[in-house]
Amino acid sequence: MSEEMELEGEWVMGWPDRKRARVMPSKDAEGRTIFARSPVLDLEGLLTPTDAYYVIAQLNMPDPVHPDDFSFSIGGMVDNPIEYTLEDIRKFPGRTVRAVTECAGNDGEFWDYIDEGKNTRKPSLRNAQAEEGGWRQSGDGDETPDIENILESIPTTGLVSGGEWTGVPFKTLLERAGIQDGAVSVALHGWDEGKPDPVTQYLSVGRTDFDVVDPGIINYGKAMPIEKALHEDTILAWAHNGEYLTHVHGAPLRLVVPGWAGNWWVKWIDRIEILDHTPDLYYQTHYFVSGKSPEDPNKKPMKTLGVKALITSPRDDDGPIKCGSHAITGRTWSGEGAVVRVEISTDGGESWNDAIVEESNDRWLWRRFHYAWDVIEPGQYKIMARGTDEKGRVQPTMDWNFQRKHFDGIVPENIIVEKG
């Protein structure tokens, strides 16, 4: 950063030109934030500040419920149906989990970028000073919107953050309710409701010439397997980053499902049902599914995230760097737990060398990596990073799918190096 840039801007916490990171929100017609990207390249630590945490509301942003008026129920195939208030929940022994929250569609634009036959421009991870639109605005009206307008107006990068979540283990409440034999799924329903906007599917698929299921007005809901619901790190959280949940992040109570995409992290919990089947839910059967095409009869719900190693510096849109010593840095995470290895290539994948990955006891939170790069000759270099997680999965792990979800491909940074 030049000296001129360093001296511009406000002084915050003793640092020049270091303003607090915040999301750039898109709002609905009532002025409520429904979509906001996180400034992932502007963050230094592992926990994303709450004001910089990405936001997505699949349906209409609901009105807040006062914590004193909040309650939810657990029923279905249980011995002891029960209703809880927030005060009741907070009396149980708590659990704190640090984890990455990542939208299933995060970086979906990169599927086309890394496809050599498509010759598309590289998506940007940088947030504009002011976000425009948001899919609710793009989908207004009776006519099918233009796909090029959709793709240009709704960026899919920056939909990932790292946070600390405090609540009660979901297992505690389910065991207290008494799960009956034959139960296979736990369905969670939020009080947010609305008619799913087809624009989200047009955006993910990249075209509009297919039929989108119209379920009418629904509440948001997901049905997870019993096994995942009983995992020790699956929690119902009332606190985020050391404070009570904010409304846009699901207050008073939301589900936290480490390792699984954000659409499983049901917000604004209203009721929970234990079932002997997996119900036909829009956001499980028709959206957030894998398949070869919209007509694929074997579509399946997508769950676990892949493996990612994101280079945060240097970036090719930062401009040329000088010959000399540089640090290739970034963050890495996986849906199966900790990333234990990151390799760096500075020659387009011809050779790879190990980076240093910071040690951490938080297996669901991203980790920082560092690689010392000494550049002697000017020229253009293609630098790449790939991660390996504790389960042995090596990036990339995800196959192309028609909704272009769960991208974990290796994205090169084309760095121009000039004489010092």
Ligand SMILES: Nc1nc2c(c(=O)[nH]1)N[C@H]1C(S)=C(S)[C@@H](COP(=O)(O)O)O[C@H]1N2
Contents of the next structure:
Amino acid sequence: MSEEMELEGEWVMGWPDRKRARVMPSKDAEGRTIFARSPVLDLEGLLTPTDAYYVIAQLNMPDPVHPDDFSFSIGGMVDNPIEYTLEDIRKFPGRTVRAVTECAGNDGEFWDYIDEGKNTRKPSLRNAQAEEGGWRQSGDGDETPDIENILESIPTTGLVSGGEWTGVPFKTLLERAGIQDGAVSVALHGWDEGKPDPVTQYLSVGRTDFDVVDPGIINYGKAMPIEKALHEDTILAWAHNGEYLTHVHGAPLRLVVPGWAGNWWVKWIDRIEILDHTPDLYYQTHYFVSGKSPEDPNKKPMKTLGVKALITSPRDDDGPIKCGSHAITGRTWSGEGAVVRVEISTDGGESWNDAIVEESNDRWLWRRFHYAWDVIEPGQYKIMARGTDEKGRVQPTMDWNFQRKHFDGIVPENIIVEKG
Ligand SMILES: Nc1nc2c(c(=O)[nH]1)N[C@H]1C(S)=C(S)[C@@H](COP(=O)(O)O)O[C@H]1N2
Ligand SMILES: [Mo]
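Alongside the form predicted on its own that was just displayed, please also present the structure of the form predicted in complex with the named molecule.
Time for the whole complex; same chain goes first.
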């Protein structure tokens, strides 16, 4: 390349030829972002920049509410029902928590891939993070979706990010409200509304031969056990990565539930209710549930994330590498707290060796891992990473479930090594 050509290139972050990693969003009819995968392979460090943070809106993307006009209520089984403005709650002592947000559906298609009998093509994180679109909203579409097409085309990878959240401990507000005896759950409702898209359910189950429950037009809502709501790290956040929360991430106020899947992190908070039962809510009782089939009478809400170790380099879809010194690197996280150990295998799981896991004081945030890999012989190597968390859980910890949520299996990278 001549010098002139290099100077013509796009200069980003001081580099003439590097593009900044950003999300590839899907938009609704009004051009608003409703879904975005995070470019996890192209990011460094532990905090995902806000414009590269994954985004999910299950219902219709709501209109923004001005922070000065915002208020929400706490009611139900409390001694002092109350309405708060944003200004009110910013007067309480705050709390900052760094945590991984992971969608329950992240990497869902890998359930089939690692199932030996199934012989499916490996989903490509590299392609998925460069791909735009792939999400639709129901309500306005009357044409019947081509389900096969959809099953083929929507990757659920990249639905994970790491963030810093600042807000007020939920506990502070619940204690002031005075929870009455007999209360068991805290329900949080967003002001976003819509009809849950049945295609999302078909997509996650991988079958269309069953009836999807139709709750009609609802607000997004979740009801968590009181104990989790009172956990010191469960916060109502108005700031994300050092600035005010952005609209797509739930401004002015959203719930942050470290360790639990993203669907518990209710955005656009409108109404909080303390209840003596756990209510029937679509995204709690019918969706984000484990069980053997949609008909299973023992479906259970899914909560805590498993243990994961994601190899970010080398990736098999990046092509062959040469003999010599390499580093196997990636990120690891767990819903029960810190990952304390990552082991690497370069022989398809026959033997395992410890990687270095970077130290961190943030138990809910992912950590980076590093393994020095010197390859002498050309050939094909099956590389795997396995995390163990501080509670002693060893990956994989999750059982197959009909919605194929909370995937935490070990996904091998098949790396071709050529003569140096
Ligand atoms: N009100 C509301 N909150 C919501 C959702 C939603 O659709 N509406 N989606 C949930 C899901 S499924 C996930 S994975 C996370 C995504 O949070 P993010 O978009 O800030 O990354 O928000 C959760 N909170
Ligand atoms: Mo999600």
